[in-house]
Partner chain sequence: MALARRDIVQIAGLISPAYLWLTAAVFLPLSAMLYFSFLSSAPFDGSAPVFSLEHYQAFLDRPLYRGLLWKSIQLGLVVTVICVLVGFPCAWVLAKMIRGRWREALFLLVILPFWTNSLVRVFSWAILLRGNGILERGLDAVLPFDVSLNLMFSYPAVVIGLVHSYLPYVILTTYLSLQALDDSLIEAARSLGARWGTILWRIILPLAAPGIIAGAVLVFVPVVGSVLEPRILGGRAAGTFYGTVIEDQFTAVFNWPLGAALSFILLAVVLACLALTAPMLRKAQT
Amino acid sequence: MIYRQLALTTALVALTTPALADQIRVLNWNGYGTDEDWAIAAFAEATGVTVVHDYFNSEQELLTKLRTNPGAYDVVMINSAFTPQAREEGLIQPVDTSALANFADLAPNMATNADLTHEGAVYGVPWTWGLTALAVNADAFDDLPTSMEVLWDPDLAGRISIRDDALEAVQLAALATGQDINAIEDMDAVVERLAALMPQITTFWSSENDWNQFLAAGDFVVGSYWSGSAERAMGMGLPVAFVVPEEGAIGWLDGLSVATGSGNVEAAHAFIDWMIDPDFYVRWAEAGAPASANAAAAASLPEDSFNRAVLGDPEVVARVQFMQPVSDEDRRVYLELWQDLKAQ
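Taking just this one chain, and keeping to the form predicted together with its partner chain, what is its structure?
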């Protein structure tokens, strides 16, 4: 309640105070990096620009706030799956990458991500990312698996789990059949692979808590999992190893954009550059952060940290396929085939 009031107050302050030359307004999830007190303080000290935040609770709310309050925001955090929609609606403007000293260090496949760029212009600066790939019980393997084929390993029948989610199941099978997860052409192959996967599965998981419990109880040894969750599971002392298979992995990517009508484009660029700077990221990562899109930032982490050791490898980054928006029609098709498979 207090948080909501605070958020409301900041929103009102953000909307009613006239845009000052030395102030920028940022729209993001609450508690997601940009509003770290120490970072804002350091930014204000370095540039003389104060940062004011407003928050959204869903991507729809984010788009609505941008539509209804033109000019109210300078920097917005948008998931790459929604960046094209924001761009088409004219809610964000191209970023001048020459103003970003750290832009050259960004992972190439993220900097040129098709959703964040349009006709050669950058509309979203890749900031953080994460994966859905495999996590295994490290005690159960002498050599960690490197391929998704481990899911279909007959020796592991009844010791596999994936999330009870149609989209994720279909995309995993698309990866296993060497397809583009955002443009699946051979649906029959996907269905066939999933049908063969079903007898391997002991149970589906639906939450991080589920996953950790099932693994600890020995219910499964290989499961699909999220990178951030795997990192937390390792932090809790579970014998978990996160595997990004050679076939690839499903990725999400968050970018920072400059809102249309921003009254302080220059400071907005400065703030984005501050956010993708290795110095900011290393300190943020100490408290637990997703992987950075900045290769130099990942390389500055301690050698044994998850985001460097597992996700920091450029080879790994290059294998990731980032998720694009999925049409309602595709969702319906995926759901129906998933239900049929589960009911067999």
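Could you switch over to the form predicted on its own, since the one displayed so far is the form predicted together with its partner chain?
Partners and other molecules omitted; one chain follows.
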């Protein structure tokens, strides 16, 4: 532990500068990487900057906090599907990538993601990514399923669960019907598949804790799930296997942005650079983390690690459809049809 702490401190020495103020405020999900005690302690030791957190429970709440508290935050974690809206509303500012020593190691396709960049400027630094696909109770299957059709298997009626989220449900059904999740052309097919799925479902889940408890209790054997959460469930000893079906998976990409009105832009850049540093990521991954957008960090993981063995498989990545921004009108339509389906 002493050697590891020394290594972390050494890696952060390059971030040290007397010009940094003594505090930054970070807006993120609770328990999502940036607030790891050891990570912010190492950052504070190297830079003299204390990291204070505020949290949100939805992307809409995130946007509201930025709108109603101008200048209150320095670093904000935003999913790429919401970054363009934050940029258009003037809630975030361009990032000076020349101040990020680790930016050069980001995966090229993520560093140039169209939703995180605009007119040559970077508004969100790619940080982590993952998948929404299927996770199963491995003890319930002789052979793991390879297709999303397992959700509609009549032999598994009453043993299926998906997240209680309209957008996610619609996108899963779009995958099942062979469509682009970002350009759905046949909504009738989506509705038909979801209507057929409803009798299969025993319960809906809304949090990682829900999913793990329901699976452990035997309430279901197949459910939609997030890749990072599946890895943590495996680490807890649950008999979980993560499946990326042949139809594909929903990909998401989270970025770190500098809030407009930040009073400590230099320290904000330093903190973002620490968050994409391989030394931070490799230790975070020991406890179960999403995949890193930093190619050097991903390559530093053990070969048999989940994020390298599963998400590092080119055949898997080729089947991923990354989420793009969804209009308010589409979200309204999806929510209405989802509520109607659940009420039937």
